[in-house]
Every structure is written in C-alpha cells, then in structure tokens.
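In the form predicted alone, a lone chain appears below as structure tokens.
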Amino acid sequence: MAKSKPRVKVPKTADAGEIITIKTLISHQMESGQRKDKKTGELIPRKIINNFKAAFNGTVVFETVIEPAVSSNPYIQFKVKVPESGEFKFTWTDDDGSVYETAKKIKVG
C-alpha cells in the first residue's frame, strides 16, 4: 500500500466568530480484514484509519471513531467557529498504530 497522505482545504482567512467549513482527505486503502488474498485464500489483515480528531490552538473541535464500512479514501467535512487567529491540527490514527498528522493555520481578522 501506498503511504498514506491527508489533504486538507481551510480558508487561509476568516471573520472572529464565522462558522468555517473544513474539507480533509487522506489517501488509505481501508481493508476492512474480510477480503481474501487471491493467491493464498488468507484473509486480508483489517487496517483502517479508526479515529480523526481535529484541534484548534489546542483544543479538539471534531471527533470522529471511523469504522471498516468506510471507503478507500475517507473524506471528512466539518463545520466549526473560528475565534481567532491560530492553527488546526488534524490526526488520523490507523489500526497498526500509525499517526498521519498535518496542520493549517488560519488568521482571524
């Protein structure tokens, strides 16, 4: 499997208090651990992005636990309110215990 790469779209500017949409991505297979290898007929081991969590300046804004049903690919919207200027953190943990971390800043005028 590829590695896997997030992408993530915050506007790079905001009013104090204005409600934001924030669009990410990451690259991931996702097997669920039911699929069977082709050639050995062994299942396919389950590894999948299990949680996404979302901070700004520190503090978890969006939470979410993802389970097997979820796509290749998982892409995640959100709304949140932005008081200030600051960064958002966002990290998604696998099951193997593989963390995929990237961070936006935004300035608040």
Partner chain sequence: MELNKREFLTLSAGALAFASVAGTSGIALAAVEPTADEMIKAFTSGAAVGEGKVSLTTPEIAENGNTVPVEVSVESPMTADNYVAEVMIVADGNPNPGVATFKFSAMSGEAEASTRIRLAQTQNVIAVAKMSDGSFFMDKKAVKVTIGGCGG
The other form holds:
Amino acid sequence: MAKSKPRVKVPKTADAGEIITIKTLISHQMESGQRKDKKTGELIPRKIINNFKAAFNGTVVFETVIEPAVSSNPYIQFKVKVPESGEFKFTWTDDDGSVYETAKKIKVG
Amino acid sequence: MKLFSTKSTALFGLTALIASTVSSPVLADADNNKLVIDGTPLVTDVAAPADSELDRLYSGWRFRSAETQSLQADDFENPAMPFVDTGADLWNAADGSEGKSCSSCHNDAEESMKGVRAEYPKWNAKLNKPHTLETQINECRETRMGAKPWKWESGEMLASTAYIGLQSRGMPTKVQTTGPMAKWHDMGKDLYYTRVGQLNMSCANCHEEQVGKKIRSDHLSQGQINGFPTYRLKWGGLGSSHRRFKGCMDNIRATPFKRGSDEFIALEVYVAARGTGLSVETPAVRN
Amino acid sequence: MELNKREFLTLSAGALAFASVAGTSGIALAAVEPTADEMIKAFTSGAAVGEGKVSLTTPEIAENGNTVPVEVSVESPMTADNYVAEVMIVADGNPNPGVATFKFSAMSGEAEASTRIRLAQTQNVIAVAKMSDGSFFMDKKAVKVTIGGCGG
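Provide the structure of the form predicted in complex with its partner chain, given the form predicted alone shown above.
After this comes the whole thing, all chains and molecules, with the earlier chain placed first.
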C-alpha cells in the first residue's frame, strides 16, 4: 500500500484569541497486533501510528498518545486558541520509526 | 431543512437528524434524511424505471446510522479521502516503458473523467465485452503506458477508481443495457435471481424481498452499488463492488466468483442498472 | 503466543512501568495487559476520581465496532494556571483496554477532542481527566456493539 497520507483542515484566517477547530486524518492500516494471518494462523505484528502532535509556532499545543484501539486511518479533532498569525506543524509517528509531517499557516487579525 | 452543511459539526450534530427521522412518515424502511456533501445535494432516492422490480430506488446511505451517514456528508470526515489524494497522485505519475501517466492522454481528470463512473461498465467493441473501470484502467496501463496491470483490489487500483469515480459524484447512474449490453444485463439478472450456496439464497432474497429488515443486526439495503469503491467501516478501507459481491456469496456459503470474472462483470452491469438515476456517491461510506 | 523481540521489549517495558507506578514489586511478570481499572489507577496514582466536569459522547449503538466515534469535553477555564492536562480514554471490554490519551495545554482554549475507535464487543468507554491541580474526574458511557454488519 502507498505511503501514509496526512490530511488536515485548519481555518485560513481567525480573530486573535479565537478558538478554532482542527481536523486531522491520516491513511494508515493501524495493525492492532491482535489479528491473525488467515493463512498461517500467526499473529500479525502490531504496526500503528502511536503518537500525534500539533505544534503552533514551535510549541506543542496538543498531543495524543495512540493505542491500537484507534481505528484505521486515524481521525483526531481538537481545538486551539490562536493568539497570532503563524504556522501549525502536525507530526504522526509510526511504530516503525517513520514520521509523517504536514504544516498549515493561519492568518490572525 | 438543510442537513450536513459544511459548518455543522457532523459527528455529533445528530439531533436534527433524529428529529427528522421521528417526525416523518416511514418510507419503505429507508430513512428520510437528505444527503448534502459540502453544499451539493445528492439524489438518494428516485422513481424506479418502468421495467424495474423495485417500486422506488434507495441509496444504501438511507439505511445507515446517523453516525455513518455523517461521515459521508463532509469530505473531511470521509475516511476515503486520503486514498482519493493518492489516486490524484497516481493520475499524474508516469509509469511503464512509455513514460506516460494517465494525465499524459487525459489531462485534467476533473474535466476528462466527469461522468465516466456513471456509465460504467461500458461496452467496448474491440474487446467485445463491457469494460469495468478497473479493466479500462488496466488496458490503458498495458497498451498505452507499457506498465504492469494493477490487481483488482490493490491499493493503487482502489485509489484510482475512487479518484476517477469522485469526478462523477452527484451525476445520475446511467449504464447502457440495450444493444450488445443486453446480453450482459440479462446474464447479470439471471445470477441475481438464482439461488446458490448451502443457504440456497439469491441476491433478491435479501436485497429485494427483505429490504429494510434486519439481518444479523444489520439494516438490509437494496444492495445498490452507486457508491463504489466504497469505504466500509468493517473493512477499514476502500473495496470494490466485486469484493462486496464476493462477501455476500461467502455469507450464503456459496463458492464466490472471482473479481473481474464475466459473472461478476455481468452482475455489476445488472446491479448498476437497478440503480439508474441514483447519484454516483463514490467514495461512499458504509458500515 | 509468540512475540518478536521488539514486541516483547515493548510489552515488558509497559508491564514494568505499570508495576512501578502501581507501587507493586518490580518483578517483571509475564506480558499481561492491565485491566481498565488498573490503567485508571496507574493514571491517577490511586487518587480519588470525581464525577462531573467530563462529558463523553458516544453512540448508544455502534453500527460497526471497527469505527466508533467518541468525543470528550471537559469543563475548565483553560488558563495557564487552571487547565485540563490530559484525558485518558479506556474501553473496559477490549483485549487491550487502552485507547488514547489526549494531552491538552492552556493554548487548547477548550478541552475538547474526538476520534474514532475500535470496540471488540458491547462495553463501557471511560474518560478520565487529569486537571492541572492534580485532581481527577471521569465519565463513562456504555456502547452496544452490533456484530458488525453482514459479512463481506
């Protein structure tokens, strides 16, 4: 399967101090480690996105520690109060060490 | 009342949905909700054509829970969309010995692929049989691009059929059933009504005779395929209509046909024709 | 059950961390997943957990246990000295009860987050919030999980 693809939805503009909603989704199988291979009967090793971070102008403002019980193609929605214009950076970390990143700018004022 | 506007908080803004369900008359066990995706209304029920065995056609969306419905009503909530993005990348990616991509011939998919999903499977004279979207893509890959064909249910194929299908979203399903397609339509119809498997059931036993009732706590729909490839929560990903056909056959303990077999192509022609007039919903979200 | 080296190390580390947090002896036991109750005790270090403040929203009946929407919000002014630090979500009927932990900050504005989770069977989903002053609050919702749609 193709490499994981992140998608994020951040408003392009906001008023200073406004609380905005951010929606994120990344394509990922989220192999729980609980499933068995139908042919061999062996457990399929766990491979999930285990952490998600959102940073604003370099400061982490929201983080999620993710367990295998989160559905495939994990969706996370949260809020942030934006004081000023700047850039959000979003980071997903895979069990295999891969890191997926994307960024969005927001204009405040 | 407009449901599912872009501003609504889709996941939990369910009060309006529930209210509309309760206050409206029951319609053939499909609900009365309206599907509006990012401001565009879709047709989820339509009068059946004169020769149809159904009274009225309903999209499977109308049989799903409010939570599942809301996932499809907002393109950001729709978990199929990252795969659509992959499909867009593949559209522009050169592959094979000719160094061509889909866009080398077909330019912008948003223009050139508009309406394509709505009329597939489509008769191909050279092939002397209908092309499904999958076989058409592979023909392009092999003969134009000099690339290896993709497997029916591969991630690349599903991403591509989802991306191409999305360009027809909202357009009415309209497959040809006359001329050389009549034979395929009739073969599909035979399969639809033939009881098979240890449970000795036909497609019609569930999807025509028992629509709206519960089977294994699932709400039985008409088995329409206007949203394929569809994102099934059960699969945790996209799947083709042939995968769904195979799943049904496994359930009734029948030996399923192969994806891409003449039987499944014929069944796809017939089932698509049973949904004539319903909007293409690709990529839909189902349970 | 066979584990590869990484899984074994991860699980052992988890068991050890849990054992030390819970204040039990530091002997490395077999890799057994803690129960939901044990996870909550480890999260709160045994502190009392109050009712209220937290509201967890889930469907009463999930159409498919593979993708169940959950939303949590916690009443808090979300200022630099009074905010919700973390919310742990657990599912008490899953083989591995841990689901996710949301870590908020004063910049969150509102302590509200949602995700989609897997529930193996009908069970309770529990959200425990840790406030910046070290107090804890929780909410619990029962979710009925149907057998997951018709085959395929």
